[in-house]
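As a starting point, one isolated chain is supplied in structure tokens, in the form predicted on its own.
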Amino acid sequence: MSKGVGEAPGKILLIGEHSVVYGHPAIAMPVEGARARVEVDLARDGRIEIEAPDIAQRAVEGQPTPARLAPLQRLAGSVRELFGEPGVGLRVCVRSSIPVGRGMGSGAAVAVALVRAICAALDRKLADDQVEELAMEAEREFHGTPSGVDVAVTARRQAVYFVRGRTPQPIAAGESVFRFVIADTGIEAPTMAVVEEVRLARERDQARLDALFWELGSMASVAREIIRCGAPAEMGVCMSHAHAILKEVGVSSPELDALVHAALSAGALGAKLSGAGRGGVMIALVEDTAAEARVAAALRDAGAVGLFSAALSR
């Protein structure tokens, strides 16, 4: 019987945290350094099983199903399903070195990944966008009701502008480099949960939000000119600010406020929480890779568990 190996990169997001879920313009880019990778064999028995060594999870359909395996388990039956398979059985094994519940994601990496591995396994081909929509069926589960930034991204490995419900848009980049440090404060913040208090929050007080919301957005469209620009100070100055107004949404923590200090005491550009907050990772865009360098130490020195580096040029 056919294997199919299907991959997808980790995401972080620049600008428009929770102002995205609301309509507004967000920037994302993907993290090659932090990926998922899925094997799947086909198998003659019809079920679907999912092994994954990382969480020392299993799933056998018609068994009791771990809740982290449930979206992708029924995702590989719509994919059978759709190519009229629905007798085949998948062997399929998850892999992936994104952090679970740090905001990179890591859930639609998976199923990104998951369902290029069953096209390659049954010798079919699907479009970036059809890719996106299966995918959105495990996003949905994993996050009750997800922007779809994160899909988009990690289904075209390519910098997007989003807007929810539109196309997403190419980012054009400008003749500089602009370079990033990914820092891991080890505390898992699920984004259903923290996205969920933030709607209870604008029930409270919907005017002060939706104003931090809008700023947000525009500054994703201020960000997207420098970038095309490559102005990358301005950029900085830009995702400073943006987390100054993250705080006010109540979304940072102790923990990501001591990596953005350290980050920029030791000459980082800007930086900023990236993802739903809480918890989760902080971003930092650096000058070179001297500056690189000296800013990932830092933040080591700071408590960082984890550190990614990621980049966006031409």
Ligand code: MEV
The other form holds:
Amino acid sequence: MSKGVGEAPGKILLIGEHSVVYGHPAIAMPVEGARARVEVDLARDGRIEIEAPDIAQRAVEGQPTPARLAPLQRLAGSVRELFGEPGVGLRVCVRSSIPVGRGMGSGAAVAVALVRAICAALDRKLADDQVEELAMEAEREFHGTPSGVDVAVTARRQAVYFVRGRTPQPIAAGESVFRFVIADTGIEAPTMAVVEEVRLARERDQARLDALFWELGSMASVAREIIRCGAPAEMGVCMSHAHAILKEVGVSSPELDALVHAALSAGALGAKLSGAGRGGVMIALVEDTAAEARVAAALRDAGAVGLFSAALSR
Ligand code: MEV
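And the form predicted in complex with the named molecule, for comparison with the form predicted on its own?
Everything in the complex follows now, all chains and molecules, and the chain you saw is the first one.
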């Protein structure tokens, strides 16, 4: 029987984490150097089995399902139903180089890759928005009340200006190349828990939190123009200011602040946490490849356990 492969990249949020949950715009882009890859083999027995060797977990129908794989098992069932193939068995192998729980969209990427792999195995096609809709099913189980930005950027594989509930708009970069160094604190911070803490903080102090979210949202709109005009130095200022606001929201951590400080001291144009915060990754914008090497070395010295890079250009 036939085999299908699906892939999807990780992501970083350039501006707008948390505020995007409350309807403000955000800007996100894919990180092609960190990817989820899912292989699906069809079987005749109607069973869905999922193997994730990277995290040493396996889900076999009829046996207790590990919590991390349960949303994927249900998603695989939904895709099979959608295509009217309930009797087809699926043997799924999930691999990913996107660190889990670090704000790089690993859950969304795995969900999108899974939907694509099943489509390929069954020789069916879905439009991007249908893939996103299906992947959101698993994303809601992973994250509770996700804005949808992670799924949008990983499914579209391009930088987007995203507003919850609206069609994501591709971001057109101007002449300049925007180079990012991404550094992992090594601290796993589940998005669902951090988003819930922010919700509770907003319940206690709505006026203050809404003002901070409004500022982040306005900066996302400004940043879109800055990217269009090709002005990395201005983008750097925006990013560092966004980090200061996210600190006020209460989602930074000493480790993230230390990496942001190290990147700026090594000459980054700007730096901020990216994703839900509390742990996970931070991003630094650098001027050129020489600055990239310098900032990456400084981040490693300051304790980063993993480094990635991404570039946004025309
Ligand atoms: C997404 O990567 C980060 C948050 O904004 C949550 C969301 O948008 O669903 C914190």
